[in-house]
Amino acid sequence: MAMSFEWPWQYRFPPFFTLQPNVDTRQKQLAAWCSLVLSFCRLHKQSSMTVMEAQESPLFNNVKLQRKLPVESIQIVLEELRKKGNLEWLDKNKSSFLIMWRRPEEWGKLIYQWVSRSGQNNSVFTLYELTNGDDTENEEFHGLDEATLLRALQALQQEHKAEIITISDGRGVKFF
């Protein structure tokens, strides 16, 4: 799957990469920072990275303009981004993220509609199973990593669609 990203004609702006004073000005720049963070994780399938690895991705560093967002302004983006539930922080000096292109609740829906479709109500499956499985290749949640996968079985089970069980070779999942 060799799918070249697109960047946004902001990338190639140099104000891009400096927070804008003005604040509706600062809403709009945040707001497109936010999409161009989730579209480039989705597109790379990259869900979880340090803020470090974030400031020297090309995602914060445009080596072409020789422009950097500066490490408190991706902080602010993906602060932004946490606020929208598409982000959860991993640690507690919030240098490592959970990137979620998708919300869990999202994923879920994406899980069951497969489940469903497929005639797979009232099965069991393991993680690794749904994930990497043959039968899911062709899925979007294919390759998902287990973080993201718990967290969408979780809102799963929240709606009694599904029940993460402990199996003998790890954890799976009974769908409803």
Given for the second form:
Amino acid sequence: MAMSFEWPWQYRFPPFFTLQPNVDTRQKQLAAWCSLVLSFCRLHKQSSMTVMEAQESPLFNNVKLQRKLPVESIQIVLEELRKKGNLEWLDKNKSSFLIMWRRPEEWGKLIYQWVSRSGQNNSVFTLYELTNGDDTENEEFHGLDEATLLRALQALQQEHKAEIITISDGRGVKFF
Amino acid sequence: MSKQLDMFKTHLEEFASKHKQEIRKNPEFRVQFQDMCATIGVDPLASGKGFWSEMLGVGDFYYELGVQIIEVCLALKHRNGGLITLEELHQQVLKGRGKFAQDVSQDDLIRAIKKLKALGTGFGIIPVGGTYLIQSVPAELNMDHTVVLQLAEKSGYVTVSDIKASLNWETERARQVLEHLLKEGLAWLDLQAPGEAHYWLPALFTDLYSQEITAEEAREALP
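Show the form predicted together with its partner chain, please, because up to now only the form predicted on its own has appeared in this conversation.
Let us now look at the entire complex, which starts with that chain.
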């Protein structure tokens, strides 16, 4: 259930929904938008979205204020998020995207820290165990969506700290 | 004449020493005291040592207040471009001082800011609609700019039409001022307002008032 979300002051500021012509002001504006998108998605546990959904979402459409961020500007915000590593396009047409309020490398780090702390290097886990097992109930990555989890493990794989493997009924991971 | 002045000075000294604590604690007292000093041409805030600042520590009080004002302005600069209303400045300064600190009035703030101005720190005081806008960045603001700021004070925004109607200017003159405010980061452009483009000033956006200074903003204020 989504708790009451606290909108930042910019969300009630009408010009926030117009891409600013002044370069410095625009930088502040885009930084605020990126921050808002990530906290919104985090709270609503939304890991993926289509651009069409985004346009109509309260995130970019403040009905009460009668302002909405035009789609070209939404694309600019999404591109900023992609550059920062928090967003990945899921299709060539850039119509839907994965949104990760924590970058995959950061998730990977957390997961690996838990593995080491609990002395489970060289153990094998199913993906399900990692995100839904009792053992990880108190960990931040508990409940993480599969797409983000995979990318986190891929990041660890790159560092030779893990290997994604195929097991009987799906995928798993071995940690080193 | 000079004998009378001497007598007055003596009275003033007695008053000051008797009410030292109150002067430090009570804003109304401070105003009264300042007025008395002004009457005989004494400036208790004269920089450096001096009978008054030493005796009362009044100089310290305003110096410390000046530092606080600078901190608040720096912390909020990225939100409002370096322009803040006296009200908001007052609220934030009081918040920063906490429950047990000495009470500070808007009059105190103005005096401290005037001191800062005199030291050449780029501070400015702009009268708008019954209050003041405090400018803490050396943005070039001439008469045209300040009069448009005054116009914007009522609703937080201003349009070319507003300017033409109230000030009787040509379109081009109005546009130039608005462009300048955008360029200085004091105004944001709103293209979805009914009718024509609206130019909003975060400094006048009442929704923003007394919003907590975030940890990030506080870090901005540190040298």
